[in-house]
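Consider the single chain below, provided in structure tokens and representing the form predicted alone.
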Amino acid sequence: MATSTMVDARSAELRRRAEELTPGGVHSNIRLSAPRVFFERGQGAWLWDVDGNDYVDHLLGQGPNFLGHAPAAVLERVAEACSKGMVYGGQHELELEAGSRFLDALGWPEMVRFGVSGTEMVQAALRLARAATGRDRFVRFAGHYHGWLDNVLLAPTEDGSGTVASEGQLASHLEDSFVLRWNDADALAELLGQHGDEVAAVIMEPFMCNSGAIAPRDGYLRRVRELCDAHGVVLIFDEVITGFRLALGGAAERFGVVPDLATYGKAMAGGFPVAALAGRADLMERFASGVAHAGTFNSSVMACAAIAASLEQLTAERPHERVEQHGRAVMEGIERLARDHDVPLRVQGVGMAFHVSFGEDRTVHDSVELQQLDLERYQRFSEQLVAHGIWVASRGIWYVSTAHGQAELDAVLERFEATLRAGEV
């Protein structure tokens, strides 16, 4: 079992050569604040770190892993599909039953586009949006992640306007867009009744998964969908996280609001980089006819073979049930374990995706009052939960995959405990 004295002798010289290699020693920013463990392999819900260190893993490489680690139906489609050639500058029947496979398991869309990158594929949504509309300009809600680009990288602030988040960004990339506070939708009719002639579309996580876990009011998608439509507005869902994870469906059939266009990614694969856009044909055809969207890798042999495995396991499995069972007892458990300790951890969200921080034991409804809970104190929190054998992120998310069982249960519990145990919280 993993204990707070883990070795680290390996990694911590592998660090030391990655810092000469590439700037910080990390190949993306996000993993500046993460302690730096370098892993050897995964299987399933567990990591191994080149030490002999293991973790039950709530991170699942920023949420892709959804299928567990290396699972072997996705390994063995892709595997025998590259055999035959990996980016042919062309097309292939492969893509053919990715996007089939994954056009049925939405239900919603008409067509789909295979990309690489969430990032590039809400690029080619906003751009879709501007060409279908003639309007320039877009909404989009403080706390919502869509990418690292300039005109939609927001540092958080205090009243929710947002800022850049990087030197060298162009600020005023920014004023492509208007930034509210979300689940407000009194605050988005009053927007789009003053500019609704200038915006293109309104852009949102439809549940904030990349920080919070932070669910709709009842009724606030279905609102928006009306404000939309009512003023010619494109309703663009980021369902990179959410996408097959919180759903088949994801969001969307979830909650079900459907959206005009939305972007997808990380459960859709196994764990391997694509993403894609999917949505209503009249716009989706716009780029056979005028709006450009291009790229070497996309709809590769690879990314078609772990589509179609990744859909086909999902589509017969249904595991959507029983990972949500397991995510909602690891928080049951986490709430237990800190009220045993009194230690005023706050945990909300789904059993799929939930958020853990130091707080107010009330529902949090968007950025502002998440930036008002005491997230410094969560992340060195997480570090400690690390050096005990959970691997997690420090903003708080917590990620469920299909192979997390009883075994895996047990054990984040009992390290969760030794934690607080330890006293360093």
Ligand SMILES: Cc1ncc(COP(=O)(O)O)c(C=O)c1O
Contents of the next structure:
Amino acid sequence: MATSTMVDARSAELRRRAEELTPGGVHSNIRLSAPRVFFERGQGAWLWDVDGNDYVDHLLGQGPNFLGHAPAAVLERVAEACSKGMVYGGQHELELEAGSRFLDALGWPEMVRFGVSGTEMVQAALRLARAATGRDRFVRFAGHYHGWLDNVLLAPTEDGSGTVASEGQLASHLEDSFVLRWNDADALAELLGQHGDEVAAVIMEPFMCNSGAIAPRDGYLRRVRELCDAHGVVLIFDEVITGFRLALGGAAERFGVVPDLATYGKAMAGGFPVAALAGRADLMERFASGVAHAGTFNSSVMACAAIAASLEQLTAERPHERVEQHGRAVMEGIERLARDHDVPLRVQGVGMAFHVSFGEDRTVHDSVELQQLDLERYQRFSEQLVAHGIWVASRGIWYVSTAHGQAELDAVLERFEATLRAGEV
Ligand SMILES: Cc1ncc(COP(=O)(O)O)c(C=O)c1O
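To complete the pair, please output the form predicted together with the named molecule; the form predicted alone was given just before.
After this comes the whole thing, all chains and molecules, with the earlier chain placed first.
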């Protein structure tokens, strides 16, 4: 079992070698701010590193491992399908099974295109909205993440307007968007009242997971839907995290509001690199008549087998209530432990995706309010959690999978308490 004095000699050695081969020793900048652990394997809700330490995993690869690590039915289906080849440069029958399981699970969209990353699906959605409306700009919200490309990457500013987040990012590309605070329907009404005829799309995480785990206020999504309809604007839900996780039908099902288009990724394919754009047929059909969307690996055999097997399992098992209950037990458990230790921990969200930080115990409604919490303290605390055998992100998000059960709950609470007892909060 992991302890605060866990050994990391092999990870340290591999880290040195990785830094010679790869900028920063990582292949995604998100990992620059995480402890540089090298993992050997994952199974269910657990990870093992190369030094023999084990971790209860509440990061789940940033979300994709909703079925836990190495889900047997998905792996078997992928291996069997791929034994007959992987990329044909043409169609294959598994695309139809994956496509119809996908649309059936979600319930509302009429057509789907598969891709490889959420980043590219967001761009496809924005392009489609522009083509359909003949307008150029879009509305997005502070704290929402829609991938790392120039027109959507945004660093937070105190007033929520946002600014370029990377050297080399074209600031001019951010001029395509209006940035608003989320969860404020009046602000959107005012903006669309003034600029509605320039706006092709409103894009949002319908339950914000990239900054906190923040639910829409009662009636907010419905009002956004009405405003988009009134101004002829395409409503895009970015469900790359929430899709298939918040409910089988994602945030759209959970909150009962249907967008025109939605992007998906992560939880849809049992850990395999797959993404999707789905929506109304009259919009989606434009991909066959003038709107470009392409990708060598789109709908590969591996992708379609992984989607089909994952969605078959999710549809048959309907695990969301169980996952929600497990997450609630973790949320309540760590809150109780923090109270016992007189630590001002705050937890917000839903069982399958919640956010942990320090600060005043009140509900926050957008990323500007979130920035007022003590996020740096949690960042330091998260490193101690990792050192005690709980694999979590420094930005506070905790995910739960279908593989988390009583043993994981017991282990996580024991390790959380050991971290608090170590007093390095
Ligand atoms: C809401 C949302 N949209 C888009 C993306 C980009 O997806 P990807 O990392 O697959 O490119 C992410 C990634 O975390 C995300 O959380």
